[in-house]
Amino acid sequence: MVMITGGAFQGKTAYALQDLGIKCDDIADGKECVPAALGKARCISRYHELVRRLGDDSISFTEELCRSNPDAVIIIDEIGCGIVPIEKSERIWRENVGRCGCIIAANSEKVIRIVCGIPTVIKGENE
């Protein structure tokens, strides 16, 4: 598994397409995909939006996804920085994204953080 993380609009998907050999057709969008189909997805983008959709089930779903699809590339925004949201539901979502990100990172061979389009390998070997 490979995890690509970083802030919004930092070039995470472009990195997956250019450097990891992912094709546009390989990408399942976490905002609109059918979660049951992700066990075979080559790449999942906007995983943080999938977490929003799954709510409290996101933690167990992520654990199962890591077991069933260990070769996936998962793209997830860092959303834990900045002002703490006023809405309780937004705080819960933010916490769930962090927990899911930790699960994905722990199960990944490589974790890459993208800032301003520049990748930094924070876990695994840099090729």
Given for the second form:
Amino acid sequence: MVMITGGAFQGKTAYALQDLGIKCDDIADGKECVPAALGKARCISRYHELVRRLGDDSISFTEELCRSNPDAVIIIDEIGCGIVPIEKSERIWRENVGRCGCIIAANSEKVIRIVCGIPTVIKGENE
Amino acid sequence: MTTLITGGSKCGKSSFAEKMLDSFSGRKIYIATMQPYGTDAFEAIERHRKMRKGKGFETIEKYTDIHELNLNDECVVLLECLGNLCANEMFSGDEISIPTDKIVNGLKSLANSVSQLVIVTNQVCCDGISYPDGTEKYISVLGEINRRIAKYADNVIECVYGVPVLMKGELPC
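Could the form predicted in complex with its partner chain be shown next, to go alongside the form predicted on its own?
So here's everything in the complex, that chain up top.
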């Protein structure tokens, strides 16, 4: 598994397309895709939005995904570096994104963080 | 040795901090700064308690006034977290107080008295949202405390979804 993270609009998807050989058609959008089909997806983008849709089921879903699709490329925003939201549903989402992100990172041989389009490998070999 | 661990929400800071002290066989102290008010806090405290269970930590609940702690160099200390400590100091009284010097000095003297200090803090500054004055003040005060402790600390590590990213010094584990 490969994980690409960083803030919004930093060039994460562009990196997947240019550097990892991902095609546009390979990408399942976490905001709109059918979760049951993700076991075969080559790349899942906006995973933080998938977490929002799955709610508390996102944790077990993510664990299962790591088992069933160990070669997937997962693109997920970093969303946790702010003030704790007042709205409870926002707090729960933010915490679930953190937990799912930790599961994905632990199962990834490579984790890349993109800032201003510049990738840094924070886990795994830097080729 | 002092290590500062920062990062966002649920990004594996605590797990990493606990892992750092796993091999230490002496007295391990966990300073809990979160006050058990509200179901969210209660759930978070329970979760962290479960995580620490069996790892040999003594827990000291200290919500403010870290300088009052009297510990010696036979122990290692994990303090969690600066975000709560800062909020407790700022918002416990009738008026907002600015605890920057108090917290920084308290932590430095704690660091000087114990064998190893690991401090968990929070990055709360990156959501780009404008908040009411009190919250804006909190973000700036915590930012300054983080900067001053980072300058003092031997190691500074940012956790990104559980992956430790070295900012200063060396990765302790």
